[in-house]
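In structure tokens, one chain follows: the form predicted alone.
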Amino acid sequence: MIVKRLSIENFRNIEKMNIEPCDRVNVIYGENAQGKTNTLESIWLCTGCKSFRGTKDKELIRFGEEKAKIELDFFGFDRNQQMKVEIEEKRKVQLNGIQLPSANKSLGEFLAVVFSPTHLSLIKQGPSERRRFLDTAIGQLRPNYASLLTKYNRAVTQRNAILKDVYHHPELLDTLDIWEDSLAAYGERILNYRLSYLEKLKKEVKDIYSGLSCGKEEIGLRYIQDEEKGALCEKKDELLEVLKASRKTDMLTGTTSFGPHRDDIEITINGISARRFGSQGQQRSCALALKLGEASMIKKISTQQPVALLDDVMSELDISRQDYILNHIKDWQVFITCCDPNTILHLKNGKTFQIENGKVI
């Protein structure tokens, strides 16, 4: 995927903006609150996804205006294409002149991955953030995976409801077998997806992190379960056995204590926990490696290299790590935002845009 032209109108603090980026690294720099992240956000919305900042569509319109417009000319799937996004109460999307029924129908047409400071939660926060990363990444590539997760989570909710009521209604105990059988069956399929994806992701992430650290550090990824039994419980029968064994304890808490909804990814640097002992720069590098690894996986499976949108990625990275991002990410189009104008001095082959008050100057 290559962005050829970006046109923005009445989006956030941007009244009008037109840029023609290069095919490699594009650095968007300027002081805080000038529109750098807004520019990346406008590109991201062309993927069909919601804002990576968690903003409602109508809040994206410039104050005092009725609607915002984004036009993206891009090369993808071996041809030149155009995406038009209009935002009023909700988004309306045209692809190559054809109005789509809804914004999410554009999913998969323009591919991008985004890194923002919020993605540091992948390293710093609890297991739910890492599960969400894994499930979202798999969901982009395997459309039926989201439906599988929904069925699994519904079964967890039903089992939890029974666990809470069983003391008052002992007759419900017999129905636990039904929901536990469903949980184990869905759980086996979820684990198969997750473990397969993670095994392939490991290599991509290790190569990227090695580049970021100039080969001085090694990142490790390991899938872990809430209650490890020596080896991972991957099969339906194994999962079912643990669920039945944990019934008595689960009845006391009213929750299901074991299963894919409680699992985690352990992230290490040279064998040591990145979450507990990693520096700010190391944690940022880990999160970035995961996001760029996700992009590599998209390319391997879809054959299309997604555009990389890296917001405020340079903060807390040393010169060698900045140099890798600016000059050693090969065959990708990259958009990077930063505040420090000295950062662009290290760029060897790319294009720069200075943003001030929502305008390129």
Ligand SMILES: Nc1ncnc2c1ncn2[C@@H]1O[C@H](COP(=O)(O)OP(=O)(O)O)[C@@H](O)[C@H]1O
The other form holds:
Amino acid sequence: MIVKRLSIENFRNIEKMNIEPCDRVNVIYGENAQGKTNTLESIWLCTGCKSFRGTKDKELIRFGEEKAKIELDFFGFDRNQQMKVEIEEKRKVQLNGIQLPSANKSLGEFLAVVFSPTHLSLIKQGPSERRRFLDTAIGQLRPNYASLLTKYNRAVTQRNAILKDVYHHPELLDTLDIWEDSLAAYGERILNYRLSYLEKLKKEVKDIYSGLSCGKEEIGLRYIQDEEKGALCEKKDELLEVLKASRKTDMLTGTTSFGPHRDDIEITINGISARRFGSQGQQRSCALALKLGEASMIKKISTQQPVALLDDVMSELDISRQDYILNHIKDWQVFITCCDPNTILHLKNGKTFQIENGKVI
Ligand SMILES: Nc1ncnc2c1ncn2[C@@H]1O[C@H](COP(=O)(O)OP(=O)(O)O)[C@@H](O)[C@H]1O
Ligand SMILES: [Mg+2]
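Could you give the coordinates for the form predicted in complex with this ligand, as opposed to the form predicted alone above?
Up next: the whole complex, starting with the chain shown before.
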């Protein structure tokens, strides 16, 4: 995927902007609150996803205006294409001049990955962030996965409801067996997807992290279920056994204490927990490596290289890590925002855009 031209109208603080990026690294720089992230966000919306800042569509329209427009000429799936996004009451999308029935029909046409400082939560926060990362990444590549997760979560909810009632209604025990059975069956399939994805992702992430740290540090990713239990339970029968064994304690809390909805990925640097002991720069590098690894996986499976949108990624990274991002990410189109104009002194092959008050100057 290559963005050839981006044209924006009345989007956030941008009244009008027209840029023609280069095929490699594009640096968008300027002072705070000038519209750098807004520019990346406008590209991101062309993927068909919601804003990565969690903003509602309507709030993206420039204050006092009625309609925002984004036009993106891009090269993807071996041809020149055009995505037009209009935000009014609702989002309307045209692909190559044809109006799509709904905005989410444009998913999968223009591919990008975004890294923003909020993604540091991948490293810093609890397991649910990492599960969501894994689930979203797999969901993009495997259309059946999302519905599998929904079915699994429904089985968990049902089991929990029965656990709360079974003391007073022992006749519910039979139904409990049924839900536990489907829980274990769906659980096995989810684990299968997750473990095989993680195995491949690990290889990509290791290479990227090693590049970022000039080979000085090694990142480790490991799927973990329950720290005390050691070996992974992957098979339906094994999962079922744990569920049955934990019934009594689960009844006391009315929750299901074991299963894919509780799992985590342990991230280490040179064998030590990145979450607990990593420096700011190391944590940022880990999150970035995960996101870039996700992009490599999309490339491997869909054969299309997503555009990388890297918001504020340079701060807290030393010169060698910055250099890797600017000059060693091969064959991708990258958009990077930063405040410090000195950053681009290290840019060997790319284009720069200075942004002030929503305009390229
Ligand atoms: N809907 C909107 N209309 C007009 N301005 C907006 C809107 N949403 C955000 N802004 C302005 O955009 C600016 C922030 O732009 P942003 O791209 O996040 O800055 P930065 O250059 O630091 O990345 C803020 O000044 C904010 O007030
Ligand atoms: Mg910003």
